[in-house]
Amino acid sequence: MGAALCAALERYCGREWSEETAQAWSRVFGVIAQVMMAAAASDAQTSPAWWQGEVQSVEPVTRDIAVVTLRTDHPYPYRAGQYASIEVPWWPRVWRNYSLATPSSVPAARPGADGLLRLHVKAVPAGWVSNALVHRAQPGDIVRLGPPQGRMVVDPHERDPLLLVGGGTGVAPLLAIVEELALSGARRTVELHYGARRAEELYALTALRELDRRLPWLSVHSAVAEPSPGMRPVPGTERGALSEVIARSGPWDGYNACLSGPSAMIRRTRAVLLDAGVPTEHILYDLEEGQM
């Protein structure tokens, strides 16, 4: 890598490149490489390159969504709102990202202190990993987890009101955030909007409404984009896409926001919040810039 870097610099610097410059860049790269290797070696003492996760259960909640519970071989150092890359044994070297639905800091006397991780997985067409997790995985199977990633992390000590918007299985990290806030003793206003295309896909609504009943600072709202033929409307559920519901709710000035779900939903909801005066730096999500 160092040789390639110096060759590229030499090519594009033209006459500005000299033997003295080459030696300086070589020394700089040597320092950087040594720092990175030392840090990697130190980190390897406590955090492996990947974790083994044993499947404890696969609980179907709809026809194509399941809650997959894992137990890792080493403590998994994540924060609520983050996600993990998962590799299944049937598709080696194919990694997919799934958000964690469990809070990361749980007192020993509370559920979840057993170190279990829960993923909400939707089997999608041609989704090798998702279909394997939902339809093939059994207790005892071993998957691999990469290091936790993601910037959708909420500081439990902040007091600003918080807006959480989750579409489909994107509700998983929001559940973790709410539960972690509850465990930390937070008392900030939290508005959670949960939506799906149809009412039968609101698989997490019962759990969210139980949290709403138990936590006085939390308000849960639900929405469906399309009616379900032959089904009664879910009481208390609005009609419309999440971005439309957010646009006619509010006001949202003064709020921080976390957006999780399909990329199109995140883009539209982000635009609504920006129009409502929410600063860009107060809107957290985990999409690459190219997806925006």
Ligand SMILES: Cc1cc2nc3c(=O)[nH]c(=O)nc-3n(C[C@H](O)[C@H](O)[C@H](O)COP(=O)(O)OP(=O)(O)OC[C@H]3O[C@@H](n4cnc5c(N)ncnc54)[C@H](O)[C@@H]3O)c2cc1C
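Positions refer to the first chain, counted from 1. So that the term is clear: the rigid core is the largest set of C-alpha atoms that superpose within 1.5 Å between two forms. A quick note: this is a predicted structure, and the numbers were derived from the prediction, not measured. What changes on going to the form predicted in complex with this ligand:
- Relative to the superposed rigid core, residue 9 undergoes a CA displacement of at least 2 Å between these two forms.
- Taking the rigid core as fixed, one finds a CA shift for residue 271 smaller than 2 Å between these two forms.
- A movement of the C-alpha atom of residue 20 reaching 2 angstroms or beyond is seen between these two forms when the two forms are aligned on their rigid core.
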Contents of the next structure:
Amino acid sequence: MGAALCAALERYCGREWSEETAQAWSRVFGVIAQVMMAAAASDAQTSPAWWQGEVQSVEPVTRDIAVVTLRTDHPYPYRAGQYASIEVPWWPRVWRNYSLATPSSVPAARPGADGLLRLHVKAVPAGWVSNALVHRAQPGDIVRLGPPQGRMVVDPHERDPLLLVGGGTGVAPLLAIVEELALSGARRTVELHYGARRAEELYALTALRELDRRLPWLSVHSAVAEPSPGMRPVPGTERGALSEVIARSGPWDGYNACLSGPSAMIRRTRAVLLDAGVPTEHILYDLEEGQM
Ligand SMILES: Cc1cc2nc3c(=O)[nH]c(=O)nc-3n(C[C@H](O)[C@H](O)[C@H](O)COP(=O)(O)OP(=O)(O)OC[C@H]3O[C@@H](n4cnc5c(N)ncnc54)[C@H](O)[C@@H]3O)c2cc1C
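Given the form predicted alone, corresponding form predicted in complex with this ligand:
Complete assembly follows, chain above in first position.
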């Protein structure tokens, strides 16, 4: 490739190309290739380029959301709050990001760790990967996972209070964070706000309320943006979009915040928190490139 690149440069640079330039390019290309190959070789010692995940179960929790449980062929070394890119066998080379809803089980010796990964996947209309995971995947199917990514990682030993805001399946990484804090024995004050468009979409509320009862440092709040015709309101659930609920609660100064869910919700809630005096570096979230 180095030779081809230099030949192309020589051809198109015309008289600008000299023996000296050719030698400089060749040296630079050599250095870059060496650094990349050495880094790839050292990375391969500790982590593969991808993991295989065998589908263990697909449990529907609403009409279009399912909890997908995977077992990886090697331990998957992520931190609670992170996400994995996933490729399903029916759409080769199409990768989509899904948050991990379970606390990390590495080291596998942790008591009670089953080594399984859980994803909360919402099938979006005409979406390729999400529909395959929710409506097509069966136990025994093999998906591929890229290395874990994401900056929404919480230090259990920090003492600042924590605000977790999750919209829809955005609650998945927040569940992992809460459970990881519980496992680490942390005593951080945690306010968790969980919202959805409609009451019937609050599929994780029962599990969250159970955690709220069990963990004295956790308070769970829920909100729905639109009333559901013919359905009774869920007791204890506020009306309003999450950003509105956050704007009228607080005060939030002194808090660290993690925001997870649809990009519009993240943008609005971030603006509310910045207005409330939370410094930008205390607000963690992960978005697709170009979504902010
Ligand atoms: C950090 C991060 C974490 C995430 N975590 C989760 C999670 O935990 N759970 C979850 O469910 N999702 C999560 N997502 C979203 C997820 O990555 C996917 O974007 C989502 O599942 C849709 O992927 P898809 O392949 O099904 O849809 P796509 O095929 O990408 O389609 C997306 C939308 O575009 C429309 N579309 C596609 N092609 C066309 C076309 N040719 N013309 C017109 N419209 C088109 C589709 O109708 C659909 O509405 C996360 C995203 C990020 C960035």
